[in-house]
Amino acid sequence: MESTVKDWIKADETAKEMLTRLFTERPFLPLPPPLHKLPLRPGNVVEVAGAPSSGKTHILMQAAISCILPKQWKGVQFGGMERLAVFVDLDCRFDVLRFSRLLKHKLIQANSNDMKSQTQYDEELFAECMRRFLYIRGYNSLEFLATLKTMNNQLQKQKDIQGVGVHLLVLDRKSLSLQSVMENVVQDLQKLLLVHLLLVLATKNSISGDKSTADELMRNTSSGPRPKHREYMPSVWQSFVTHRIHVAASEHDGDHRRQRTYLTEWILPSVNFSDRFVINEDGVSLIS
């Protein structure tokens, strides 16, 4: 019996050797602003809230361009993850075209050094980079559940084809509401994040009572007390989320008064720093 319980005890690893397993399984993901500020990686489920309008699928879309984009292409260093990205658009609303154009600028930048390659991308990196990029529209909730129900063998499919795996559930929805049947997504997604090293990034809008300016975080956030998150998602949601980042358009233009500026502020986990954007053919682009 001694030598049972001594055996069931027995570490057969080392921290080091631990630490270095759950790094290589779940490495930091190398995304763009505004979520490079907190260490992000598969597993974590990010909840970005914001009034209607407030750039939150275009942060949506610039994280998906950086799993897609490769680490590196013909010597040119992209940074990328090289990895396919799941974009559920549940409001059938997704800008394909405007997609596309911040992909070949992030194509093009990456050989600003080329003057020839300024106005030029490589057209067989677009078409690799597009077929890592996995679209899904669902109408209504049921078709979102059944989309859930059959993700597993979609994403087992696709790594068989391309040789990846995915690194990004990107869940944009504005105005369906999942209420009724959220219960059964959360399980849903609970099961898919078991066998895949997924990152799912899900939009929310803000209730009417929870449209903070940017102007307003920023005052809070400097001088002291936070703007209070009004949560209207059911509890096996709230629990189910391990991030949550708020952005908020500014009434003021400022320095940049041709366009408008935005605010994020990291609600869950509360941190004291946040950061300024704007929107533009770059995509999105942090100011100080």
The other form holds:
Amino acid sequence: MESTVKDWIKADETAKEMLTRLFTERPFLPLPPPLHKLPLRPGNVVEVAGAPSSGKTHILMQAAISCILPKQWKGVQFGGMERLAVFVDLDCRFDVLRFSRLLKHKLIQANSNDMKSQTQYDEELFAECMRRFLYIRGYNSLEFLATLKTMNNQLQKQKDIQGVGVHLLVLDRKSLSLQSVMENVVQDLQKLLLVHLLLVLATKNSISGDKSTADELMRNTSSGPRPKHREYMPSVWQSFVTHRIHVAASEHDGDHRRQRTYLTEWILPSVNFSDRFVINEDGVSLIS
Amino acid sequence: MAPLKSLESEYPIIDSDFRQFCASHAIFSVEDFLVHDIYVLMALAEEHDTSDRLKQAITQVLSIIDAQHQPWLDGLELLGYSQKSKSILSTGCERIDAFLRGGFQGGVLTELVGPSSSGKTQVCLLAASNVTKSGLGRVLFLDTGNSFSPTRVAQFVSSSSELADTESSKILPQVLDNIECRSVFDIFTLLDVLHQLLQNLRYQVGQNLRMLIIDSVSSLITPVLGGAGTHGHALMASAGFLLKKLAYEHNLSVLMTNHMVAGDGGVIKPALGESWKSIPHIRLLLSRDVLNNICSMFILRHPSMAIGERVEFAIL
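Moving on from the form predicted alone, kindly provide the form predicted in complex with its partner chain as a structure.
First the chain shown before, then all remaining chains and molecules of the complex.
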């Protein structure tokens, strides 16, 4: 009796040991802009919300690319996570050609940074990176639930084949209504998060609560309060999400080539800075 | 979904004992498994006498569930599949072809939106006649407002510069034969037609359907949208997903037309609202200058082109 009480009081590990353990098991992930300013680790769930056509899928593609890139290959630094990325496409609009072009751009860019050839990339490396990208579609909520139930086995299998684990799970869902099965979805995702060290990125179409369009408000109040967005997701989902970022297109930027610029703003945790970016051939690039 | 009983003939391990165990946890079909916690079930099965058989049966059901979702692909396989099967169908107008990098893509939903008489149906008819004239395959034209015109198709075929008059009149019956035109007047008929099409395409290899045109999809969906219920949105979403599935699995190029409605501040905007915006892959805004009969096409949404780019063309 006395020994069990003593065991119960005895500490499991010191704070230093715990932090060292956490930082090695769940390191801060180097994500591309605009997700780079906040420290995100496996176990976090980030919701990328925005109106249709506001660049959300591009942000997700960039994040997936930085997950599958290696840290370094044949002496060239790429700075990626060298892990598997899973893309669950519930929107069924994923453009793999655009994705492969973005990946090739990144490979060429890293090569040219390192003073190697400016226009070439390593075919073998490209193939290896693409193999680390796992893709699945779902046309309705039943297919999605079936995917979730069998995802653990699939991830284990892939981990055994490729030798590395998964670090990123992307859920691209814009018009599929999951209201009725949201509880089960969240439950299954929570179980997956226990077993695999995943960062979850999910998209959401945001509905403006105001009558006037979001663009008009952007024009009028460039630094004033942002338009309120109606939260329509069930509370089980809202409490599952740990971070929220909102993306919107802003059109009041009249200069440089009339390119469409986008504005991002972290809603959860609420911080004061916001980033502007444009989407061009190389993908998402930050301005200001 | 079928109840568990019907699976017994194929999978003898799903016997009445197992079904009784499932029934005690309110599971009667494979679908019910999807909303239950499998690990908890496994743990509960442990406590039974026949725990091994029960666990085997649960694993069997899991493998049935595994067959119910779309296949997993890795990046290379996905790229190979899209490069092999993606085809581009010329629109029939050189300027639009150059603008859209080849024409209308297979496997992709393209929406043509514009006010009345801006050239949407003309672009559809031109594309249909071009596909069949070049012998690329068949076209299915779902007509909601009796806008399909065989005379116009004949004009397009004969006005093309490559063929002489006699030749074009010879191929005209063949061209018109390859365009199937069906009248659809409500969303339920549309869903029916699409389901039927999916079945037909799955079992008949020799159909060679390349393009599906719905003129106009908004007149089918607008009557059911609005009102207090959300079933209109659900119908719209299911039509959208069905079209995406058809396009992806059978490499069809799907063209849909949509009209405009008044928006905030008097500005007109495309109909069907916010939730429709995430269904088509490519959204093109058409407008026509009546004085000089020049149409212009403006990109509203495209996976790899910037929003705002435009081109001007004339359909003669």
